[in-house]
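One chain comes next, on its own, written as structure tokens: the form predicted on its own.
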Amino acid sequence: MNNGTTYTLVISCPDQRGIVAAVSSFIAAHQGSIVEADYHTDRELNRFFMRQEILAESLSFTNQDEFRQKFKETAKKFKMEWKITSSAQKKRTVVLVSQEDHCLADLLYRWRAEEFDFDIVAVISNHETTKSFVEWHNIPFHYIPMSKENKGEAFGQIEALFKKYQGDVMVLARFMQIVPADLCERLYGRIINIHHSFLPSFVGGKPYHQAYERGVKLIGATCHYATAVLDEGPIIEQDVIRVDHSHSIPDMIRLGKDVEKMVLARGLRYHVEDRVIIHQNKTIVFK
């Protein structure tokens, strides 16, 4: 086991005493070394989230296995929805991408930099336009076509990839088809998109055409779960940039390009590291 290796617990559970205590005893007891922690009450629905890494090596155990037999009575105890994660292990990525390839392009130099724990196994796209860009990378590149009528079987070729590459996150950077409800069911929490306005402003398509017709001042993007309800789920991560009467259309989605790659970046950073919790349609996002 590499002397860098965490294992990151998160937790989210009624809120009441005791959870803290409880669970810092437990890793105590095991002579585990927490070096992150973070807590959250929601005082409106008494839920309590908490998120802490532990430094592998520090611990009795000798797998993940282990502390989950082991920590399942408290977690019974305190009626938690809990998982345990190593970072040894980097979350399997599939991106899907259409013609627009910035924030894919960003994507992969922060994988090939190594900027944080993620591993991008497979690239699909309902283009070949990112083709060569892709497999110069040397990740293996699929080209699905897709039409209004053959929609639900290129969504069933996707699933079938993601499922072979063992995906643990798919994401959706800049893909502009519309995912299906079922699968984002089946794979809820595990969809990452990005939309190109802060929302809830400007939903659906052209949102930069939107918003130049309204006289905003502010752009921006905003990186989601995907949902059945287009658009409308849980927002990990949004920022903005100021614009004015002087800007063209052209302008706000030169700029908003810039803000897209750095919230898709953020967001999925914070998911691989287990760092976000869904609850309801919100998310909690410890940073």
Second form
4 protein chains.
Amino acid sequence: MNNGTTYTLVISCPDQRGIVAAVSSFIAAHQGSIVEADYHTDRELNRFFMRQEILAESLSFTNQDEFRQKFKETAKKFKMEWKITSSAQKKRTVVLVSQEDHCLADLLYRWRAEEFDFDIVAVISNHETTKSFVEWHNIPFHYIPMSKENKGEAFGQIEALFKKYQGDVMVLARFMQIVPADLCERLYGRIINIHHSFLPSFVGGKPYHQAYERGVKLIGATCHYATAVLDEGPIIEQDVIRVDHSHSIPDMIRLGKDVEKMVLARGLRYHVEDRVIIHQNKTIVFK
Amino acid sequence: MNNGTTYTLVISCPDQRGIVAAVSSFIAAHQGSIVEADYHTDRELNRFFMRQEILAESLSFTNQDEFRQKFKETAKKFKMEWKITSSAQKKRTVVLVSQEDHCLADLLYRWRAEEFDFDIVAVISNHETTKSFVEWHNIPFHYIPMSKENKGEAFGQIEALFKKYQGDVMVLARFMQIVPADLCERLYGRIINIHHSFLPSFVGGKPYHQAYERGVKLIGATCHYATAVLDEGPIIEQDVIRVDHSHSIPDMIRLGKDVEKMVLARGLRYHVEDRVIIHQNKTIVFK
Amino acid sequence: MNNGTTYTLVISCPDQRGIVAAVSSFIAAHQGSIVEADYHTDRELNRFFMRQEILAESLSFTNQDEFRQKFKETAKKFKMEWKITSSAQKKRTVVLVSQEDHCLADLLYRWRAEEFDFDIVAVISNHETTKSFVEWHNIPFHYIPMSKENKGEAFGQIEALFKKYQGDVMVLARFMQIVPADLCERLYGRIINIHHSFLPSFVGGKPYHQAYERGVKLIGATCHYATAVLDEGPIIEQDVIRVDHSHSIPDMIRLGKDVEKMVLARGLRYHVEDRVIIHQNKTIVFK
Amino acid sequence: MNNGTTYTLVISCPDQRGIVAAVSSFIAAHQGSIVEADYHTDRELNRFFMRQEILAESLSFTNQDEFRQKFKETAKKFKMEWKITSSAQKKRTVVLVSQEDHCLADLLYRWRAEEFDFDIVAVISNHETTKSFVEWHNIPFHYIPMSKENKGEAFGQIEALFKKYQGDVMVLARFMQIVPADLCERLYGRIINIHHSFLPSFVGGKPYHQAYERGVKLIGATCHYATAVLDEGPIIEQDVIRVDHSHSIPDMIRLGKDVEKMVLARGLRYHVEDRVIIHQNKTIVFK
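Could you give the coordinates for the form predicted in complex with a further copy of the same chain, as opposed to the form predicted on its own above?
And the full complex, kicking off with our chain again.
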């Protein structure tokens, strides 16, 4: 944790010798004081991943753009996919929710307690139940009713709102509607879902019922990026809780809520702090 | 934990009022001192399950048979499926293993340390690698080579040995051969397998490879009864361990071993202490 | 989980044969349908503990009082300490909070989501920061400023409010003021505290600082009954979360909040569902 | 995990800009292929810590000594405390054990299964109970009886044996004798102890009894470096397991063994892979 603004440099590139040397020399040459640094090499894919968090005021750049401009040469040399973000620009988060509002309430609390850097700029729901609670936080609430007939149109409105609010990330906080494949593709890597099972077990809408039927001894939750194929996107975070024969389905639902909240909050934090790199269908998460 | 011999009465029957009253009155009438008592009612199935562990010397019976004889009337009245076992008769355990011997070594240690009441009466393997270690424990070791051609015959030998040793329970301690469906059926509820994934995820022979491919953030192990359908039997115990992008498949295999050992040992303990009741494809485990 | 009203019978008495038989015969004789039953014998203390949750409508009693009246004889025979409560009478909960409001927010959410049976009847704080949030829930908020000088008087007001609201349980939800010993004694077994360490480690006001200094690899939280000796009351529930060298004290505080919330919520649920029996300085918790 | 020999460079030095740049440029200049890299800056102490694991065959050095020789200049410039080790030189481990042999058996298994790179070169005990099991592994066993009278002499023999076997690390695998302060000091950072509690709770010889008395809901184990002050050395690893009122002290001892084994094995692995840096009374552990 650090009080000043930080710039985060995230890199993915083919592995070769000298990358760390080049990047750290570049940072040192510009007086950068590194707050946090992480690396990973995927030997199978021969690919290198890096995250550097640097104290903004330590750098000799006047702003992010100069950083980007100057870094381009190094990036090109190593064929990097890269980005530079600033902690001063909090990720603008649009939360979608249906009737189960435990994840929404949890995120709203973390947001107003400033547990980590993100902004909830709007909440969208196909039910009006959470309206007054959201509005107490002075956050705009949009009610978009959904039926089989209007689904396409409704998601059109959602996408329009996301654009209007200049959303950086869309959180499906137990939004029990399947996001259309084309929207998932347009917002690839920007839609985060919480699924109420330990994926890949129990895909679909009734995972606790499936868990109960199968008689598993742990139930879980999975935070992942939404993709065109339901519940198959890259996993960011997972966790589980112990159950036994004495737990009914309502018990599992109750216990599972706590896991869902924690897993979504952790996954979202990793995302908005630019700790996650998606590669193929997996994630590197620099905690 | 208790130093004297205990009798364990395990009951499964249709639920109705008065079962606990009848059973506990019966025990009290015969001076039984209860060491541990557990109950469960499955409301959906309207079925009642009970486990009573009673200090043998406290009872007014001369032996188990008298207990059984006297209890028959109560059992009949409530349409009970029931059994009475004695802690003095340790479950005779036959362990099957292939080359990965971490679970075998773990069970052998627990057996000689007398961590819980069970006897390893024989070890059978399709490899000779564990022979000398097993024999150091003065436990008979049987080498039964296996190929596609001789599989039926080999399992015939295994079943014959299990009978010869008067086995109570067969443990597949990472025995990487699929037990024939008919043998699973004949020994239903007596074959315990450890599967190296958090079932129902990653059925089959290479679960860590599948876990790696899917990019899950936890890997696990499952102890279950072997049934005719591979990896689908009633689950006794499960656990997981955290992994991340930095873990290769060999890392997962190494980390997973510790989970497998613990989960199998716990599952086997529950079984040999008559803490497990199978009902349909699930278990009640009275811990 | 059960939809109808239940009566819960909680018993603590010297161990002897026939207690279960007597109690379950009594219940059966009055047509009681048992929802949940738990027992424990402490062999060292030779003491027996029991919790029976019974479907109210199944019983042949017109009300709780008749149940109590009829049960007296059995209770007397076995020298029982006992109580009968009804799930229809939700425990009236008064929450005390200072500035850190994560536990308060968590409890308020669980209350309005009706996750378990309890009522928050008032919130008291020595700061005004949580006032509007509490009042949004239509729960009375009382601001009682505290200083070294007025501490005795302030706690007098708190006790008066607790009486006025007919409080059943007082929750110290990160209330950073030490409750006077005499108040702890008058409300023995009715004040629940959440301490932000894994007790008995790190007693006092700065546990995360102590944990950081000691270099522990797990931090935790403890829900316990407040007693005259600070942080030494009977423990109801505890949990931990992993940390390492990369975590600063603010990181630990942030991570610890999630543990505190969960541990307090679980501990409170056990208490209000009459699952906890205090005996000497320990608890029996029938989960 | 990596099949070739690796060199591990471990550094601790005052923090300043350019350290990573200097080190990674040095490695790149000598063709080093980095297998694993970790950094940590302690902002409070203004100190920097680094671990680099490099594929030996990738480097342009003929051997470790050349690496050391060439690196000296960089090390001097940044006032580094540093070392270079080779995975080809497995840490020579001397295990001390009393009667409880679960940790010993666990380590012996991991050693013969080659779970990680270390060698058990000798086992020393004040009891003869583990002799034949150790010798089955073709590992020398030394029986050194201990009494109040001969304690000094006995530890003299232990130290002499440790030297004779050119021990790198001494593991107290539930060795229930207190190592003299002066020996702890002479072998500072080379004696690893497993303590059967979650330190700093329950220092001393009977932690499970203390845990039982206090009524904690989790019990644990701590792997730490032995120092002159009992159970107060730098902590390497800790873990816990859930218990409740139903667990007797023998139950806790049984459950705790599994935690002790795992925690010691993990802690030892971190140590022998040069993942641990001690600084003041804490550790940085690069997992």
